[in-house]
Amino acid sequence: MRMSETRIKLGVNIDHIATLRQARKDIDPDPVAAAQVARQAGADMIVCHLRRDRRHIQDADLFKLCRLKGETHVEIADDKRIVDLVLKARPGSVCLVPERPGEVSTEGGLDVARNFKSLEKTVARLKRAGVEASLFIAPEAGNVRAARNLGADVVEFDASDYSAAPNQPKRRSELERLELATYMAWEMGLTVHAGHGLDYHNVAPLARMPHLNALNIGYSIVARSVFVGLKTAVGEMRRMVD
């Protein structure tokens, strides 16, 4: 059971439902239907990544997901054309993430210092539109300060170093790194999410961290759903997070 006073949010990323559909470019499985099942099973947010290459979530999916009741959290690159499209769909929140051609999945957090001016402009644009602005960053003090200076509402810490830790000492070290960054962000008034590589075997220690608002998890839930069904897979993760 989580030790903090508030229930942590579970964001369920449905990208890989769309990945399976796009393998045949058919209509099934439908990520919008998956989103509805995930909500019924305990998801607080539906998360999706509208990539430039449209390898999974498509434009039509985005608009349908944003019309569903409940919170839809959209991940995008800092690209004006993508931002234009997403603002038309009007999700509740947007997370800016790095995006590289040919990558299998997102590789590391944003280089905030190098892209400060562009990110600042995009964050301001999101906030003017009434959309909560989040940045996907490595759990480092410099990134947290930069996110605060940019005017972000939320930081999502890249948990991949924790998730990929080869042994318990390294995992404990990475967990401490995340805890320190989370406390710093919380002190600065930022809402804190974490995600990337989290699964049923490693999520519990993160879920007990103070001042963490949400965990965003996708691939492991979709993979588990192949064997037990999506409703059960989300429900199992919900219990792990609680």
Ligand code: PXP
Contents of the next structure:
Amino acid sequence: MRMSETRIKLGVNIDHIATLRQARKDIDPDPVAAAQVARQAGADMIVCHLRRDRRHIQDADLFKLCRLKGETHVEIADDKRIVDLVLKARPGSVCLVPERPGEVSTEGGLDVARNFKSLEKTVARLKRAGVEASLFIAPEAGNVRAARNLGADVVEFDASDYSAAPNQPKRRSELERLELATYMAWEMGLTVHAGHGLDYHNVAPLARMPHLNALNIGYSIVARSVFVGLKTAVGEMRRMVD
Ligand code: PXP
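For comparison with the form predicted alone, produce the structure of the form predicted in complex with the named molecule.
Starting with the chain above, the whole complex follows.
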């Protein structure tokens, strides 16, 4: 059980429901229906990534997901055409992520220092439109400071070095890195999320971390849902996070 007065939010990423649908470019399985099941099973946020190559989530999905009751959190590259489109769909929150053509999944966090001006402009645009702005970053002090300086509301720490750690000492040191960065971001008044590569075996220590507001999890939940159903897979993760 989490030793905190606030319940940690579970963001369920439904991209891979759409990946399966796009394998046949048919109508099933529908990510919007999946979002509704995930919500009923305990997801606080529905997360999707509208990629430039539209390999899973399509524009029509985005608009439908943003019309559902409850928060829809959209991951996008810092790309004017994508930002224009996403602002028309009016999500509750947006997370800017790096996106490399051909990558299997998001590879690491943003280089905030190098892209400061562009990120600052996009974050300001999102906030003017009433959309909460998040940056996906590695859990490092320089990134946290830069994220705060450019006006982000939220930082999402890339948990992949933790989740892919090959042994216990490395996992422990990655957990400490996340803990330190979370504390620093929280002290600066940022809301803190974490995600990428989290699963039923590695989520518990993060779920107990003070000042962490939300965990965004996709692949492991959708993979498990093939065997137990989405409602059960989300419910099991909900219980691990609580
Ligand atoms: N957070 C971000 C920014 C991501 O890009 C992804 C992958 O789409 C996730 C969280 C979820 O990662 P996973 O699918 O490995 O749980």
